[in-house]
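Given next, in structure tokens, is a single chain: the form predicted alone.
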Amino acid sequence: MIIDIRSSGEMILASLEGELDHHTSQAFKAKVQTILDTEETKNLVIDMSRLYFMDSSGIGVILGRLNQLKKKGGKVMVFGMQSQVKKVFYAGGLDKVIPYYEKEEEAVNNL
């Protein structure tokens, strides 16, 4: 798993490549948490365009960040899912609490 995290003002942009599963979800959580602990960030936008697998651990870590950011008045948005990841996203009910967009600009513009 390759995790690229960029922070800008009140937003974190996390680009994920590979698999978000029980082996990698804690690394993702730790990288995001480092920024949340040191900056006034309240929104997380996740680029899933290069993520080709996600399991329930991935769902859990994303929901955990959503709950954490909601307490700060923030949001989590995702964009660019491949079909396999999209199936898990919808099956896990994430679409009911996290908006999905096709492109980064759409997600950022809807914060």
Given for the second form:
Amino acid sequence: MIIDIRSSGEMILASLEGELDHHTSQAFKAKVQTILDTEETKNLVIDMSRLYFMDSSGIGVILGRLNQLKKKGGKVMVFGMQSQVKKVFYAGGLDKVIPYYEKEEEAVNNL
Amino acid sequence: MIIDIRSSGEMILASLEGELDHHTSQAFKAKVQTILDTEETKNLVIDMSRLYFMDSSGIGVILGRLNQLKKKGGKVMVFGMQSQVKKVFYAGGLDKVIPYYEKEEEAVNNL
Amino acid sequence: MKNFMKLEIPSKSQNESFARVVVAAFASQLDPTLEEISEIKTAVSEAVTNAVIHAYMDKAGLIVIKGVLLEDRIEIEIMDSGVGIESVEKAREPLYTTLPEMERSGMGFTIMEKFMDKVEVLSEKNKGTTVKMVKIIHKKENLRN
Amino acid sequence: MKNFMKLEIPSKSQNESFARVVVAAFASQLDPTLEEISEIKTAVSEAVTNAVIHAYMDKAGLIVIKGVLLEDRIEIEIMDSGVGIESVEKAREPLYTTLPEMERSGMGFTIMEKFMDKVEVLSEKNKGTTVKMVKIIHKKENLRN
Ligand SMILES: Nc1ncnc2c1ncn2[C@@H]1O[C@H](COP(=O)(O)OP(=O)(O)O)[C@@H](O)[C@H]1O
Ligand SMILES: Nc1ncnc2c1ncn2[C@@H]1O[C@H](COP(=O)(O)OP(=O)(O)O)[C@@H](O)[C@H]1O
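Would you generate the structure of this protein in the form predicted together with its partner chain, following the form predicted alone above?
So here's everything in the complex, that chain up top.
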């Protein structure tokens, strides 16, 4: 998986490319942590437009980040889900706790 | 593998898409035979531009067609080889007995 | 029986994606849709990940994956010789996990059940776990050869 | 040892492409070039095809494929329990084939040798054949994780 992470002000934008499973979710968690350790930021927006596979390990790591950022008053949102990812997102009940959008602008406007 | 076979006058044009191995070479042989059984034709031009894999079973089936058509005074030529296919073509010594070209026009002009 | 396969791999997390690719390539002989393939991959990923994390707790162990192709279905078995499951019934409940501190969601079995046509779990404490799954592949016009 | 795999499949011609995909997916953990992958696929295809055609003569039999990943190489073993090879030395000669009527080219072993760094053939009449191959994977900057 390729993880591209940028932060600007109160928002971290994480772009995931490839497959988010148990193996790769650990790297994702670590990269978010590095930014949280060094910068004053509290919202995480995840670009899933090039993520073509996710399993329940992905659900776990996203919920983990939500719990972590909620404590700071922050939010987690996702956008650009492909069909397999969307199916797992719903099956895992993430749609009830994580706002999701088609496009980046919609997510950012709803921060 | 997808095998598209058309014949026009003295020439059969076979376009191969996918992988030419022992499993798929049998279908290729059979499709050429069907045309030879029903039409007056003696040259075979093979379009390999969408063939992305070949092994020595491919060498065998091409040499088999060459031996068959030579008896009728015909020829076999190929064009559009990708890198893996070209490497097997040379390793199998086909370059010494089968004319090969980059483009369809070159092959047809050299019939 | 149209075909079968048996794969043995060590319980390493990089083999999760390898196992997905192998079962997907095998299933593709039945000419499934992309959606059927991605559902099979997801279920395999869940079961193999469970063997890596829960059965062997990140210690070295062997995972055995068997596949059988019949006319209209693929049958998959994922076996480990790890710690086993105390109560399979509880384990299959949505959100139930014994490793919340590792950010497990407890949704693995729920997803297997949702994506496959049948899921059976056999487990014995300290002996290991076998997950048997069946996916029906619906017939389509086959344009390839 | 970084990883290993063992695959068992029946000697059916549709498993030739399956075997190629499995070994290629396994080898990809060493981050090889596309060229290295296609050379491995070609050599695996030759050895598995020989097991299907020569070892079992299109009758049902088991093919076992083992892979081991080390730091800089993949080691592959392709085993059958078929008819075996009378003279391995002759069999390895270019153009030598016992099945010219099936349009075999006799170039299988030649291609394995050309595309891999080492090819060893162990065979016993009526017992079976094992082809052991090694491919060195050259280190590159790894930009993925
Ligand atoms: N192969 C296994 N070996 C031992 N325990 C397992 C295995 N698979 C599942 N379990 C147990 O079942 C529970 C539920 O599994 P699952 O629904 O996949 O959720 P998760 O993996 O997120 O915990 C796990 O937390 C674990 O206790
Ligand atoms: N697995 C095997 N079992 C029995 N015989 C084999 C096996 N592999 C190769 N051979 C023998 O070695 C010969 C040469 O093999 P190869 O170079 O691959 O050419 P080809 O497959 O085109 O005949 C074969 O014709 C066959 O007689």
